[in-house]
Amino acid sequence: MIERVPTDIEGLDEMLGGGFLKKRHVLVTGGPGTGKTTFGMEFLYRGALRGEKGLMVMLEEKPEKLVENLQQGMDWDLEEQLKNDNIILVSIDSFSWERLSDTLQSYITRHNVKRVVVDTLTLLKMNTKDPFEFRRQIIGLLGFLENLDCTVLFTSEAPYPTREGARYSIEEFIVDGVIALYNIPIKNERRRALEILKMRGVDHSNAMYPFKITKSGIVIYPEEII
(Lines of atoms letter the chains of each structure in order from A and count residues from 1; the text may use other names and numbers.)
(Lines give C-alpha, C1' and ligand atoms only; values in the text may rest on other atoms or scores of the structure.)
(Ligands and ions follow the chains in the order given, each with its own letter.)
Protein backbone atom coordinates (compact mmCIF):
# COMPACT_ATOMS: atom_id res chain seq x y z
CA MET A 1 0.00 0.00 0.00
CA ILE A 2 1.13 3.56 -0.73
CA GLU A 3 2.17 5.50 2.36
CA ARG A 4 -0.20 8.21 3.55
CA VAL A 5 0.64 11.85 4.33
CA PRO A 6 -1.71 13.07 7.08
CA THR A 7 -2.77 16.69 6.66
CA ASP A 8 -3.77 17.05 10.35
CA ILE A 9 -6.36 19.58 9.15
CA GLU A 10 -9.27 18.91 11.44
CA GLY A 11 -11.91 16.82 9.66
CA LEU A 12 -10.02 16.44 6.35
CA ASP A 13 -8.13 13.22 7.05
CA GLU A 14 -11.45 11.66 8.03
CA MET A 15 -12.81 12.59 4.59
CA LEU A 16 -9.68 11.17 2.93
CA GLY A 17 -9.53 7.98 4.94
CA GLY A 18 -6.15 8.89 6.44
CA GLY A 19 -4.60 11.69 4.38
CA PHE A 20 -3.09 12.24 0.94
CA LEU A 21 -1.15 9.51 -0.82
CA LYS A 22 2.58 10.16 -0.60
CA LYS A 23 4.28 11.80 -3.62
CA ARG A 24 0.95 12.72 -5.22
CA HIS A 25 -0.15 16.13 -6.57
CA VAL A 26 -3.30 17.83 -5.30
CA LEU A 27 -4.96 20.99 -6.58
CA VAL A 28 -6.76 23.27 -4.11
CA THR A 29 -9.06 25.52 -6.11
CA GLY A 30 -11.53 28.21 -5.08
CA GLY A 31 -12.69 31.78 -5.40
CA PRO A 32 -11.37 34.81 -3.51
CA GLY A 33 -11.49 34.52 0.26
CA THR A 34 -12.13 30.79 0.35
CA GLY A 35 -8.87 30.00 2.17
CA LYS A 36 -6.64 28.45 -0.50
CA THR A 37 -3.35 29.92 0.73
CA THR A 38 -4.26 29.28 4.36
CA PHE A 39 -5.01 25.66 3.44
CA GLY A 40 -1.59 25.34 1.83
CA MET A 41 0.21 26.94 4.76
CA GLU A 42 -1.55 24.72 7.27
CA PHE A 43 -0.50 21.66 5.26
CA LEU A 44 3.11 22.84 5.62
CA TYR A 45 2.76 23.88 9.26
CA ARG A 46 1.25 20.58 10.37
CA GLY A 47 3.97 18.77 8.47
CA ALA A 48 6.67 20.83 10.20
CA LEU A 49 5.26 19.79 13.57
CA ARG A 50 5.74 16.20 12.41
CA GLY A 51 9.36 16.89 11.46
CA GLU A 52 8.72 17.17 7.70
CA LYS A 53 10.23 20.22 6.04
CA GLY A 54 7.92 22.29 3.84
CA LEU A 55 8.35 24.74 0.98
CA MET A 56 5.92 27.32 -0.39
CA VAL A 57 6.76 28.88 -3.75
CA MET A 58 4.78 32.10 -4.09
CA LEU A 59 4.11 33.60 -7.51
CA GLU A 60 2.04 36.57 -6.38
CA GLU A 61 1.90 37.43 -2.67
CA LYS A 62 5.08 38.41 -0.84
CA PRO A 63 6.24 36.15 2.02
CA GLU A 64 6.38 39.04 4.49
CA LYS A 65 2.74 39.93 3.90
CA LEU A 66 1.62 36.31 4.19
CA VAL A 67 3.46 35.84 7.48
CA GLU A 68 2.04 39.08 8.86
CA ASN A 69 -1.52 38.05 7.98
CA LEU A 70 -1.10 34.58 9.50
CA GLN A 71 0.46 35.90 12.69
CA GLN A 72 -2.49 38.22 13.17
CA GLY A 73 -5.07 35.54 12.48
CA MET A 74 -3.55 32.34 13.86
CA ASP A 75 -2.20 31.06 17.15
CA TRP A 76 0.51 29.06 15.36
CA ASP A 77 4.16 29.26 16.39
CA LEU A 78 4.99 30.09 12.79
CA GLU A 79 8.05 32.22 13.57
CA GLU A 80 9.83 29.27 15.18
CA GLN A 81 9.20 27.04 12.17
CA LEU A 82 10.42 29.72 9.75
CA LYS A 83 13.52 30.49 11.82
CA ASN A 84 14.57 26.83 11.80
CA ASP A 85 13.85 26.46 8.06
CA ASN A 86 11.19 23.87 8.79
CA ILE A 87 8.99 26.01 6.52
CA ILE A 88 10.64 27.89 3.68
CA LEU A 89 8.84 30.68 1.80
CA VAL A 90 10.20 31.64 -1.62
CA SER A 91 8.88 34.35 -3.92
CA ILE A 92 9.36 34.24 -7.71
CA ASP A 93 8.87 37.54 -9.50
CA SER A 94 9.29 36.43 -13.12
CA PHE A 95 6.78 33.82 -14.25
CA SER A 96 8.43 31.02 -16.21
CA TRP A 97 8.18 27.23 -16.04
CA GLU A 98 11.97 26.92 -16.15
CA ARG A 99 12.52 29.19 -13.19
CA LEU A 100 9.80 27.43 -11.21
CA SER A 101 11.36 24.02 -11.88
CA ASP A 102 14.85 25.25 -10.99
CA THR A 103 13.62 26.82 -7.76
CA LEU A 104 11.71 23.71 -6.73
CA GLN A 105 14.62 21.37 -7.41
CA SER A 106 17.13 23.59 -5.63
CA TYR A 107 15.17 23.99 -2.39
CA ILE A 108 13.70 20.47 -2.28
CA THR A 109 17.05 18.73 -2.69
CA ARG A 110 19.08 21.14 -0.56
CA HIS A 111 16.69 21.14 2.40
CA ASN A 112 15.23 17.62 2.06
CA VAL A 113 11.73 19.07 1.64
CA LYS A 114 8.82 16.61 1.88
CA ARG A 115 5.82 18.94 1.47
CA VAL A 116 5.49 21.58 -1.24
CA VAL A 117 2.89 24.25 -2.04
CA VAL A 118 2.88 26.24 -5.29
CA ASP A 119 0.70 29.34 -4.96
CA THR A 120 -0.73 29.89 -7.57
CA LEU A 121 -0.93 28.01 -10.90
CA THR A 122 -3.28 30.68 -12.24
CA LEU A 123 -0.46 33.13 -12.96
CA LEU A 124 1.51 30.49 -14.84
CA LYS A 125 -1.59 29.71 -16.85
CA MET A 126 -2.12 33.39 -17.67
CA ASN A 127 1.46 33.59 -18.94
CA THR A 128 1.11 30.48 -21.10
CA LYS A 129 -1.16 31.65 -23.89
CA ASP A 130 -1.50 28.34 -25.72
CA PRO A 131 -3.68 25.76 -23.84
CA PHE A 132 -1.74 22.88 -25.43
CA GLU A 133 1.54 24.35 -24.22
CA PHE A 134 0.12 24.83 -20.71
CA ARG A 135 -0.98 21.19 -20.64
CA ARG A 136 2.44 20.05 -21.87
CA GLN A 137 4.25 22.16 -19.29
CA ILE A 138 2.17 21.07 -16.32
CA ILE A 139 2.46 17.39 -17.26
CA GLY A 140 6.23 17.86 -17.47
CA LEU A 141 6.29 19.62 -14.08
CA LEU A 142 4.30 16.84 -12.40
CA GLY A 143 6.59 14.19 -13.84
CA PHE A 144 9.61 16.15 -12.67
CA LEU A 145 8.19 16.46 -9.14
CA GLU A 146 7.43 12.74 -8.91
CA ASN A 147 11.17 12.08 -8.82
CA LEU A 148 11.79 14.45 -5.90
CA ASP A 149 10.09 12.38 -3.16
CA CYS A 150 7.64 15.05 -1.98
CA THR A 151 3.88 15.59 -1.80
CA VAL A 152 2.73 18.70 -3.64
CA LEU A 153 -0.25 21.05 -3.37
CA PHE A 154 -1.05 23.60 -6.06
CA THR A 155 -3.55 26.39 -5.62
CA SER A 156 -5.61 27.90 -8.42
CA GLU A 157 -8.23 30.60 -8.68
CA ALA A 158 -11.78 29.66 -9.57
CA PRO A 159 -14.27 32.33 -10.69
CA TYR A 160 -17.27 30.44 -9.34
CA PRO A 161 -18.50 30.65 -5.70
CA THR A 162 -20.58 27.45 -5.77
CA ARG A 163 -20.45 24.02 -7.41
CA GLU A 164 -23.38 24.90 -9.69
CA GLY A 165 -21.23 27.40 -11.58
CA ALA A 166 -18.14 25.17 -11.83
CA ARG A 167 -16.15 25.29 -15.06
CA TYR A 168 -13.36 22.74 -15.01
CA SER A 169 -9.84 23.64 -16.16
CA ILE A 170 -7.04 21.65 -17.76
CA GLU A 171 -5.08 21.24 -14.55
CA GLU A 172 -8.02 19.66 -12.74
CA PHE A 173 -7.97 16.71 -15.16
CA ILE A 174 -4.20 16.19 -14.90
CA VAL A 175 -3.46 16.29 -11.16
CA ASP A 176 -4.05 13.32 -8.84
CA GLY A 177 -6.55 15.13 -6.63
CA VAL A 178 -8.79 18.20 -6.58
CA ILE A 179 -10.18 19.89 -3.48
CA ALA A 180 -12.68 22.68 -4.17
CA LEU A 181 -13.31 25.48 -1.68
CA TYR A 182 -16.53 27.51 -1.92
CA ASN A 183 -18.12 30.63 -0.45
CA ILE A 184 -21.80 29.73 -0.50
CA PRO A 185 -24.48 32.41 -0.01
CA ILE A 186 -27.02 31.22 2.56
CA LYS A 187 -29.70 33.75 3.44
CA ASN A 188 -27.87 36.91 4.51
CA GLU A 189 -24.37 35.45 4.88
CA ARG A 190 -21.78 33.30 3.14
CA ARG A 191 -20.54 29.96 4.46
CA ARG A 192 -17.29 28.35 3.48
CA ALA A 193 -17.56 24.79 2.22
CA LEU A 194 -15.16 22.10 1.02
CA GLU A 195 -15.59 19.27 -1.46
CA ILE A 196 -13.17 16.58 -2.66
CA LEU A 197 -13.85 16.44 -6.39
CA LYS A 198 -11.38 13.64 -6.99
CA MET A 199 -8.51 11.82 -5.30
CA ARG A 200 -7.01 9.00 -7.32
CA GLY A 201 -6.47 5.81 -5.35
CA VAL A 202 -8.42 7.06 -2.32
CA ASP A 203 -11.91 6.04 -1.22
CA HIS A 204 -12.84 9.59 -0.22
CA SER A 205 -16.01 11.33 0.87
CA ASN A 206 -18.13 12.75 -1.95
CA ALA A 207 -20.16 15.12 0.23
CA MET A 208 -19.68 18.87 0.59
CA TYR A 209 -19.02 19.98 4.16
CA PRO A 210 -18.87 23.40 5.84
CA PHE A 211 -15.61 24.61 7.34
CA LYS A 212 -14.30 27.55 9.31
CA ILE A 213 -10.90 29.21 9.56
CA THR A 214 -10.26 29.48 13.29
CA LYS A 215 -7.33 30.72 15.38
CA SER A 216 -5.95 27.17 15.49
CA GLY A 217 -6.48 26.54 11.78
CA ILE A 218 -9.06 25.11 9.41
CA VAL A 219 -11.86 23.08 11.00
CA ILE A 220 -14.09 20.96 8.74
CA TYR A 221 -17.40 19.66 10.05
CA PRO A 222 -18.03 16.22 8.43
CA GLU A 223 -21.12 15.71 10.55
CA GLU A 224 -22.79 18.65 8.77
CA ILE A 225 -23.68 18.35 5.10
CA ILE A 226 -24.58 21.43 3.05
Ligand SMILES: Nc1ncnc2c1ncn2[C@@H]1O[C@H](COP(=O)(O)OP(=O)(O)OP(=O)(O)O)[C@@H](O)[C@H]1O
Second form
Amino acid sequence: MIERVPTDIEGLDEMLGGGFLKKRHVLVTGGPGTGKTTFGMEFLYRGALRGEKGLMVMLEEKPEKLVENLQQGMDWDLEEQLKNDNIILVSIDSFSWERLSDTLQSYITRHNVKRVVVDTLTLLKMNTKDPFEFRRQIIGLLGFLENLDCTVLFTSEAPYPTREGARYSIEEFIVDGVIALYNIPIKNERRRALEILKMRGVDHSNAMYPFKITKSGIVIYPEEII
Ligand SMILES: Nc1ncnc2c1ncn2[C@@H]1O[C@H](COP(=O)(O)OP(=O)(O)OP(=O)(O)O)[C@@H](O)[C@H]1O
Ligand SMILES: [Mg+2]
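Structure of the form predicted together with this ligand, please, following the form predicted on its own?
Starting with the chain above, the whole complex follows.
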Protein backbone atom coordinates (compact mmCIF):
# COMPACT_ATOMS: atom_id res chain seq x y z
CA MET A 1 0.00 0.00 0.00
CA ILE A 2 1.26 3.48 -0.85
CA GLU A 3 1.60 5.70 2.19
CA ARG A 4 -0.92 8.54 2.52
CA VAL A 5 -0.15 12.19 3.03
CA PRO A 6 -2.92 13.68 5.17
CA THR A 7 -3.94 17.15 4.03
CA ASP A 8 -5.51 17.97 7.42
CA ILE A 9 -7.86 20.22 5.45
CA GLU A 10 -11.16 19.84 7.26
CA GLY A 11 -13.38 17.33 5.45
CA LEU A 12 -10.92 16.52 2.65
CA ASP A 13 -9.15 13.50 4.09
CA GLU A 14 -12.45 11.71 4.58
CA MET A 15 -13.28 12.38 0.90
CA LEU A 16 -9.89 10.91 -0.01
CA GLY A 17 -9.97 8.00 2.42
CA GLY A 18 -6.95 9.30 4.30
CA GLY A 19 -5.10 11.85 2.17
CA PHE A 20 -3.09 12.14 -1.04
CA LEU A 21 -0.90 9.26 -2.17
CA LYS A 22 2.69 9.93 -1.20
CA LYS A 23 5.02 11.12 -4.00
CA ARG A 24 2.12 11.65 -6.41
CA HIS A 25 0.98 14.89 -8.02
CA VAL A 26 -2.33 16.67 -7.71
CA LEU A 27 -3.74 19.61 -9.63
CA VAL A 28 -6.00 22.12 -7.90
CA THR A 29 -7.93 23.95 -10.57
CA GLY A 30 -10.48 26.72 -10.36
CA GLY A 31 -11.56 30.17 -11.46
CA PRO A 32 -10.34 33.48 -10.01
CA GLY A 33 -10.52 33.70 -6.23
CA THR A 34 -11.79 30.15 -5.78
CA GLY A 35 -9.09 29.45 -3.18
CA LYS A 36 -6.34 27.69 -5.15
CA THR A 37 -3.45 29.50 -3.47
CA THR A 38 -5.06 29.20 -0.03
CA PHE A 39 -5.51 25.46 -0.62
CA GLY A 40 -1.85 25.12 -1.56
CA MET A 41 -0.66 27.11 1.43
CA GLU A 42 -2.84 25.15 3.80
CA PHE A 43 -1.40 21.89 2.45
CA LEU A 44 2.07 23.23 3.31
CA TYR A 45 1.05 24.75 6.64
CA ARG A 46 -0.61 21.55 7.89
CA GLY A 47 2.44 19.60 6.73
CA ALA A 48 4.77 21.96 8.57
CA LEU A 49 2.76 21.37 11.76
CA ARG A 50 3.51 17.65 11.26
CA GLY A 51 7.21 18.37 10.81
CA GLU A 52 7.26 18.05 7.00
CA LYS A 53 9.03 20.79 5.13
CA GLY A 54 7.10 22.61 2.44
CA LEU A 55 8.12 24.60 -0.64
CA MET A 56 5.90 27.01 -2.53
CA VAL A 57 7.14 28.09 -5.95
CA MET A 58 5.26 31.20 -6.96
CA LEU A 59 5.07 32.31 -10.55
CA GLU A 60 2.65 35.20 -10.27
CA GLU A 61 2.14 36.51 -6.76
CA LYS A 62 5.00 37.88 -4.68
CA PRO A 63 5.79 36.03 -1.42
CA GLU A 64 5.54 39.20 0.72
CA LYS A 65 2.08 39.93 -0.61
CA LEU A 66 0.87 36.37 -0.13
CA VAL A 67 2.07 36.36 3.48
CA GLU A 68 0.39 39.73 4.04
CA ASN A 69 -2.90 38.45 2.60
CA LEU A 70 -2.82 35.27 4.65
CA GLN A 71 -2.02 37.18 7.81
CA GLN A 72 -5.11 39.31 7.21
CA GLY A 73 -7.40 36.38 6.69
CA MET A 74 -6.02 33.49 8.71
CA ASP A 75 -5.20 32.93 12.35
CA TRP A 76 -2.31 30.59 11.42
CA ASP A 77 1.10 31.17 12.95
CA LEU A 78 2.72 31.40 9.54
CA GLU A 79 5.55 33.60 10.77
CA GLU A 80 6.90 30.81 12.97
CA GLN A 81 6.90 28.27 10.11
CA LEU A 82 8.55 30.72 7.70
CA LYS A 83 11.18 31.75 10.21
CA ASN A 84 12.22 28.14 10.77
CA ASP A 85 12.24 27.37 7.03
CA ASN A 86 9.48 24.82 7.56
CA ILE A 87 7.73 26.62 4.73
CA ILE A 88 9.89 28.15 2.01
CA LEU A 89 8.42 30.62 -0.45
CA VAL A 90 10.29 31.20 -3.69
CA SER A 91 9.20 33.34 -6.57
CA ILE A 92 10.31 32.83 -10.13
CA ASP A 93 9.98 35.77 -12.42
CA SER A 94 11.50 34.45 -15.62
CA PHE A 95 9.03 31.90 -16.81
CA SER A 96 10.88 28.94 -18.18
CA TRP A 97 10.68 25.20 -17.62
CA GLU A 98 14.43 25.01 -16.97
CA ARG A 99 14.23 27.69 -14.32
CA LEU A 100 11.34 25.89 -12.64
CA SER A 101 13.03 22.49 -12.55
CA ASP A 102 16.36 23.98 -11.40
CA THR A 103 14.59 25.80 -8.57
CA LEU A 104 12.65 22.70 -7.56
CA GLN A 105 15.71 20.48 -7.65
CA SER A 106 17.92 22.76 -5.58
CA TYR A 107 15.39 23.60 -2.85
CA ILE A 108 13.93 20.12 -2.53
CA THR A 109 17.27 18.41 -2.11
CA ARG A 110 18.94 21.13 -0.04
CA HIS A 111 16.08 21.48 2.47
CA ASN A 112 14.73 17.93 2.41
CA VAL A 113 11.32 19.21 1.28
CA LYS A 114 8.39 16.77 1.47
CA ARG A 115 5.51 18.89 0.17
CA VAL A 116 5.71 21.11 -2.89
CA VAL A 117 3.25 23.58 -4.39
CA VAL A 118 3.68 25.21 -7.81
CA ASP A 119 1.34 28.21 -8.08
CA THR A 120 0.44 28.41 -10.98
CA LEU A 121 0.99 26.28 -14.08
CA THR A 122 -1.08 28.65 -16.17
CA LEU A 123 1.73 31.08 -16.81
CA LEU A 124 4.01 28.30 -18.02
CA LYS A 125 1.22 27.12 -20.25
CA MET A 126 0.76 30.56 -21.75
CA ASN A 127 4.48 30.78 -22.27
CA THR A 128 4.53 27.46 -24.15
CA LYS A 129 2.73 28.18 -27.39
CA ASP A 130 2.60 24.67 -28.77
CA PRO A 131 0.24 22.31 -26.84
CA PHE A 132 2.44 19.36 -27.79
CA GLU A 133 5.44 21.11 -26.29
CA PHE A 134 3.46 21.92 -23.12
CA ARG A 135 2.46 18.28 -22.76
CA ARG A 136 6.03 17.15 -23.32
CA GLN A 137 7.41 19.63 -20.79
CA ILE A 138 4.90 18.77 -18.12
CA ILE A 139 5.47 15.04 -18.53
CA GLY A 140 9.20 15.72 -18.25
CA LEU A 141 8.70 17.76 -15.09
CA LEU A 142 6.53 15.11 -13.45
CA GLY A 143 9.05 12.41 -14.35
CA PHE A 144 11.83 14.43 -12.81
CA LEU A 145 9.79 15.05 -9.65
CA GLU A 146 9.16 11.32 -9.28
CA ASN A 147 12.83 10.87 -8.44
CA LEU A 148 12.52 13.25 -5.51
CA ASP A 149 10.89 12.26 -2.24
CA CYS A 150 7.99 14.69 -2.23
CA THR A 151 4.27 15.06 -2.89
CA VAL A 152 3.45 17.81 -5.37
CA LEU A 153 0.46 20.07 -5.81
CA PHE A 154 0.02 22.30 -8.86
CA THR A 155 -2.58 24.98 -9.28
CA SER A 156 -4.09 26.06 -12.57
CA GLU A 157 -6.65 28.56 -13.67
CA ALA A 158 -9.85 27.11 -15.00
CA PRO A 159 -11.84 29.36 -17.30
CA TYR A 160 -15.17 27.98 -16.08
CA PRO A 161 -17.12 28.85 -12.91
CA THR A 162 -19.33 25.74 -12.81
CA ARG A 163 -18.89 22.07 -13.58
CA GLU A 164 -21.45 22.28 -16.39
CA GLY A 165 -19.21 24.68 -18.27
CA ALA A 166 -16.07 22.63 -17.69
CA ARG A 167 -13.67 22.12 -20.55
CA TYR A 168 -10.81 19.86 -19.71
CA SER A 169 -7.25 20.87 -20.32
CA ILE A 170 -4.05 18.98 -21.02
CA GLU A 171 -2.70 19.13 -17.47
CA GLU A 172 -5.85 17.52 -16.03
CA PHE A 173 -5.21 14.38 -18.06
CA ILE A 174 -1.55 14.08 -17.17
CA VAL A 175 -1.50 14.51 -13.39
CA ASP A 176 -2.47 11.77 -10.92
CA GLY A 177 -5.23 13.75 -9.29
CA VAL A 178 -7.47 16.73 -9.98
CA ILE A 179 -9.45 18.74 -7.43
CA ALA A 180 -11.78 21.37 -8.86
CA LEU A 181 -12.80 24.45 -6.90
CA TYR A 182 -15.91 26.35 -7.94
CA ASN A 183 -17.54 29.65 -7.11
CA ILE A 184 -21.12 29.02 -8.20
CA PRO A 185 -23.61 31.83 -8.68
CA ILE A 186 -26.78 30.96 -6.76
CA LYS A 187 -29.44 33.69 -6.75
CA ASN A 188 -27.66 36.87 -5.71
CA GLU A 189 -24.53 35.31 -4.21
CA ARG A 190 -21.77 32.83 -4.97
CA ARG A 191 -21.26 29.58 -3.14
CA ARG A 192 -17.94 27.79 -2.94
CA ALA A 193 -17.86 24.11 -3.84
CA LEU A 194 -15.23 21.43 -4.33
CA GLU A 195 -15.07 18.06 -6.03
CA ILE A 196 -12.43 15.45 -6.67
CA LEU A 197 -12.44 14.95 -10.44
CA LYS A 198 -9.93 12.15 -10.28
CA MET A 199 -7.34 10.61 -7.99
CA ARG A 200 -5.55 7.66 -9.54
CA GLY A 201 -5.41 4.67 -7.21
CA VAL A 202 -7.85 6.15 -4.70
CA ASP A 203 -11.46 5.22 -4.01
CA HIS A 204 -12.52 8.82 -3.46
CA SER A 205 -15.79 10.63 -3.01
CA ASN A 206 -17.48 11.62 -6.28
CA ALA A 207 -19.79 14.24 -4.85
CA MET A 208 -19.48 17.98 -5.03
CA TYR A 209 -19.48 19.52 -1.57
CA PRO A 210 -19.76 23.08 -0.33
CA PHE A 211 -16.79 24.61 1.45
CA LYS A 212 -15.86 27.81 3.20
CA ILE A 213 -12.64 29.70 3.64
CA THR A 214 -12.54 30.49 7.36
CA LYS A 215 -9.95 32.01 9.67
CA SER A 216 -8.63 28.54 10.49
CA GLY A 217 -8.49 27.50 6.83
CA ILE A 218 -10.61 25.63 4.32
CA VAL A 219 -13.60 23.78 5.77
CA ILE A 220 -15.48 21.29 3.57
CA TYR A 221 -18.98 20.20 4.55
CA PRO A 222 -19.40 16.62 3.29
CA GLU A 223 -22.79 16.38 5.00
CA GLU A 224 -24.27 19.13 2.89
CA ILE A 225 -25.27 19.20 -0.75
CA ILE A 226 -24.91 22.19 -3.02
N1 LIG B 1 -10.45 34.65 6.38
C2 LIG B 1 -11.18 34.56 5.28
N3 LIG B 1 -12.49 34.36 5.36
C4 LIG B 1 -13.24 34.23 4.26
N5 LIG B 1 -12.76 34.29 3.01
C6 LIG B 1 -11.45 34.50 2.86
C7 LIG B 1 -10.58 34.65 3.97
N8 LIG B 1 -9.34 34.83 3.50
C9 LIG B 1 -9.44 34.78 2.15
N10 LIG B 1 -10.71 34.60 1.76
C11 LIG B 1 -11.21 34.46 0.38
O12 LIG B 1 -10.23 33.80 -0.39
C13 LIG B 1 -10.14 34.41 -1.65
C14 LIG B 1 -8.73 34.35 -2.21
O15 LIG B 1 -8.34 33.02 -2.28
P16 LIG B 1 -7.06 32.62 -3.13
O17 LIG B 1 -6.14 33.75 -3.31
O18 LIG B 1 -6.55 31.39 -2.49
O19 LIG B 1 -7.77 32.27 -4.49
P20 LIG B 1 -7.07 31.90 -5.87
O21 LIG B 1 -7.96 30.89 -6.48
O22 LIG B 1 -5.66 31.57 -5.65
O23 LIG B 1 -7.22 33.29 -6.64
P24 LIG B 1 -6.41 33.82 -7.92
O25 LIG B 1 -7.15 33.27 -9.11
O26 LIG B 1 -6.56 35.29 -7.80
O27 LIG B 1 -5.01 33.35 -7.82
C28 LIG B 1 -10.53 35.84 -1.43
O29 LIG B 1 -11.07 36.38 -2.62
C30 LIG B 1 -11.51 35.75 -0.30
O31 LIG B 1 -12.82 35.62 -0.86
MG1 LIG C 1 -3.89 32.33 -6.50
